[in-house]
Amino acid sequence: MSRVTADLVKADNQFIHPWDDIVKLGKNKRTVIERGDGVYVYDSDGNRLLDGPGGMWCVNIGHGREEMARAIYDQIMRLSYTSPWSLTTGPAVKFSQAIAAEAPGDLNHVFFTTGGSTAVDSALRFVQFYNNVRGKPEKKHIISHKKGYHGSTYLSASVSGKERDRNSLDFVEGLIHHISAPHSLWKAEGQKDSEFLDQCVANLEDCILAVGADRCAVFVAEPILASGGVIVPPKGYHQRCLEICRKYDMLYLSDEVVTSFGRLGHCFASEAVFGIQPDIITTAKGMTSAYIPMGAFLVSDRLLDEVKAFGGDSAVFSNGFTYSGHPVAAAAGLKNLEIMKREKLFEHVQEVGPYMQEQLQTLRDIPIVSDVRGIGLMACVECELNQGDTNLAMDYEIGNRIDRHCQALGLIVRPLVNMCVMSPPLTITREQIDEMVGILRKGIELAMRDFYDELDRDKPGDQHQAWGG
C-alpha cells in the first residue's frame, strides 16, 4: 500500500459510511477507488478489479463514458439549476417524457426525486394522499415482504424487510406488515410448483384479511428481491398479487428501482418480464447509470383521474425536493437512456444474461455453494461451510474471505452476509463474464480452503464432511 493510499484509508475513518459500524470506526480499512473505465475500476495503487456489484446495481452504461460527462458538463454550463416548484427546464421535461414512453400501461405520469430511498418514502405518501382525497383515510396500511429492501427514509426503511437491518434504529409501528418472501428455498421437500406458488399468494390474502381489506392501502413488491440475496418469485407470483390486490380495492407498487433500466433487458420488467401493468412504479439507480443521483416514481392516469375527480377545487400533493427533476440529472437520464437504446444494451443484456446465469451455475460443484439463482443480469452465489446451518458469524465470515480472495484477484464481491451478488454493467462481454466467473470460483475455493485448513489444526480428525467437503 502506497503512502497516498494510506494516508487515504486512514482519513477515511472521518467520512461514516452507510451502514456503518460505529464502533469499529477509526479501525475501518476500505480500498479507494480511484477511477473507472467499462466494467473495471482501479484503485489508489493501480489495481485493476472487474466491478461485479457494478456499483451498487447501478452502473448500467458502464464507467467512464465521455459522451456522459459532455451531456453533463454541457447541461451546466447552460443552466446549472432553477426551482422545480413554479418553473420547469427542457431537460425535465423530456426525460418524463421519455421514461413514460418506456412504462407499461397507463403509467404516463412521473414525480422527480433524488434517489430510491425517496422515489418510495414519495410514492407511499402519494397513496396516503391518493387514499385521503378518496374519503378513505382508514386505508392507510402497507405490506410488503421480509428480506425486501426500500431505502432507508424513515418511512422506506419501516417498510423494508430485511431483518438484520433492524437494529438501534426506530421504525414506523403499526402501520406496515411483512409477509414471508417468495423464495424457493423455503419450498416444503415434496411440495409441487404450484401449490409453493398458491401458498405465497395465499400469505398475502391473509394477511389483507386478517389487516382488514377496508384498512389496507398498496403492497410493495420489487420484481426480483435484489439486497434481500435475488430472490426470483416463482411463475405467475406478480400475476396473482396483482389480482388480489385488485379484488380488495389495493394499489401495486412494482419497486424497480434495481431492476429497471435494462437490469433484466427491458427498460421497465412489471410488464415485459412479469406480466403486470401496476399503479406505481419507482426507479432510480440505472436511470442516469450513477453519473448522478436521481430517482422517480411514475403513477397510472387512472389515479389521477379519481385525484382530479374527489378532490373538488384543489388537491395538492404537498411533497418534493429542492433537487426534484433537477436539470443535470434529467441531461444525464436522458443521454444515458439514448446510450441504451443506441448500442442496444436492452437486447445484449437478453442475449449474455442467460450465458452468464450458466456460468454461475458451473459453481454449484463447489462444496460450500449452497445455491445460485437470478435473472438477467443479477444473480446471487450462496456459500454455507454447513449447509443447513444457521451461524450468522460464520456466514459473515465466509462471505468476508471470499470477498478479500475475489479483490486480491481482481474481481469486487460486495457480499451480502454470505450471498456474493453479481450484478455487473450491461456492457459486459461473454469474456468478461468468464473472467468474473473464473475470478469468483478461484475466491470461494480459497476461502474454503482457509476454513478447512483450520479445521485440520484445530480440530483432528476427519471433520471434512461435517463441513461440506
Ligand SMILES: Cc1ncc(COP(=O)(O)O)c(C=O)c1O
Second form
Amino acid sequence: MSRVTADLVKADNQFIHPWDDIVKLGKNKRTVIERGDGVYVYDSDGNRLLDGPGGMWCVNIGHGREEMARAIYDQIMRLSYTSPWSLTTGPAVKFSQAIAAEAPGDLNHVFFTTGGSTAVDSALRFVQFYNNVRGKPEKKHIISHKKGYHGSTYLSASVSGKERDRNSLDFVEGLIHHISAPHSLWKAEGQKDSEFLDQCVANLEDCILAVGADRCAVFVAEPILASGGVIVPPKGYHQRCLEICRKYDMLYLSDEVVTSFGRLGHCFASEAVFGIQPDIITTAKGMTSAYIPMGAFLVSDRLLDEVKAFGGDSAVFSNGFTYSGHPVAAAAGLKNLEIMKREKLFEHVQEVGPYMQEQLQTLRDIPIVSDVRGIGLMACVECELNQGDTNLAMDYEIGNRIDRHCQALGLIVRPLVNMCVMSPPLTITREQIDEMVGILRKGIELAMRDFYDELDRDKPGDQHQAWGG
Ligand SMILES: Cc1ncc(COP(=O)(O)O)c(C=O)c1O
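Can you give me the structure for the form predicted in complex with the ligand, which would complement the form predicted on its own we have just seen?
Okay, now the whole complex, with that chain kicking things off.
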C-alpha cells in the first residue's frame, strides 16, 4: 500500500460511514476505490475489481460514461440550480414526463426526492395526506415486511423490518406492523406452492383484520426484498396482496428503489414482472445510475383525482426538498434513460439475466452454499457452514472471509452477512458473468477451506463447538 493510500485509509476514520460501528471508529481499514470503467472499479493500488453489487444495486449503466459527464457538465454550465417551489426547469419537466411514460397504468405524476429513503418517506407522507384530505384521518397504519428495507429516515427506517437494524436507534411506534417476508425457503416440508402462497397472503389479511381495516392505510412492499437477501416471493403473491388491499380500501406502495430502471429487465418491474399496477411506486438508484443522487415517487391519477375532489379550494402537500427535481440530477436521469434505451439494456438484461442465474446455480455443488436465488441481474448466493444452524457470528465470519478472498481475486462482493449479493451493472457481458461466477466460486471454496482447516486444527470432528453453534 502506498504512503498516500495508507494516509487516506487512516484519515477515513474521521468519516462516519453508513452503519458504522462507532466503537470501532479509528480502526477501520477500508479499501480506497479510485476510478471506475464499465463493470470494473480500480483501487488505489491499481487492482481491477469487478463490481459485483454494482455499487449498491445502482450503477446500472456502468462506471465512467463520458456521455453522462458531458450531460452533467452541460447542465451545470447552463443552469446548476433553481428553486423547485415556484420555478421549474426543462430537465425536471422532461424527466418526469419520461418516467411517467415508462410507468404502468395511470401512474402519471412524479414527485422528485433526493434518494430512496426520501422517496419512501415522502410517499408515506402523501398517503397520510391523501387520507386526511378525504376525511379518513384514522387510516394511518402501515403494513410492511420483516426483512424489508425502505430507507434511513425516521419513517422509512421504521417501516423497514430488518431485525438486525433494530439496535440502539428509535423507531416510530404503534403505527407500523411487520408481517413475515414471503420467503420460499421457509415453505414447510411437503407444503404445496399454492398452500404456501395462501399462507403468505393470509399473513397480510390477518394483520389488517387485527389492526382494523378502517385504520390501515397502506401496504409497502419491495417486489423482491433486496437487502433482506434477495427474497423472491411465490408466484402471484403481489397480485393477491393487491386484491387484499383493494378489498380493505388500502393503498399498495411498490418500493422499486432497487428493481426499477432495468435490474429485472424492464424500466419498472411491478407490472412487467409481477402483473400489478400499484397506487404508488418509489424509485431511486438506477434512476441516474448513481451518477448523481436522486429519487422519486410516482402516484396515480386516481389518487390525485380523489384529493382534488375532496380538497375543496386547496389541498397543499407540504412536503419537499431544496433539491427536489434538481436540474443537474434530472439531466443525468434523462441521459441515463436515453443510454438504457439506445443500448437496449432492458432487452440485454432479459437475455443475460437468465444466464447469470444459471451460472450462479452451478455453485450449489459447494458444500457451504445453502441457497442460490434471484431474477434478472439480481441474485443472492447464501452460505452456511452448518446448514440449517443459525449462528450470526459465524455467518458474519463466513461473509467476511468470502469477501476477502474474492477481493484478492478481483471481485467486490461485500456480502449481506453470509449472503453474497450479485447485482452487477446491466452492461455486463456473458464473459464477464463467467469471470464473476468463477471468482465467486474460488472465493467461497477458499473461505470454506479456511474453516475446515481451522476446525481440523482446533477441534477435530466437532464443528458445532468449534464455531459456537
Ligand atoms: C428497496 C429500498 N428502498 C429504499 C432504499 C433507500 O434508498 P437510499 O439509500 O437511496 O436512501 C433502499 C436502499 O438500499 C432500498 O433497497
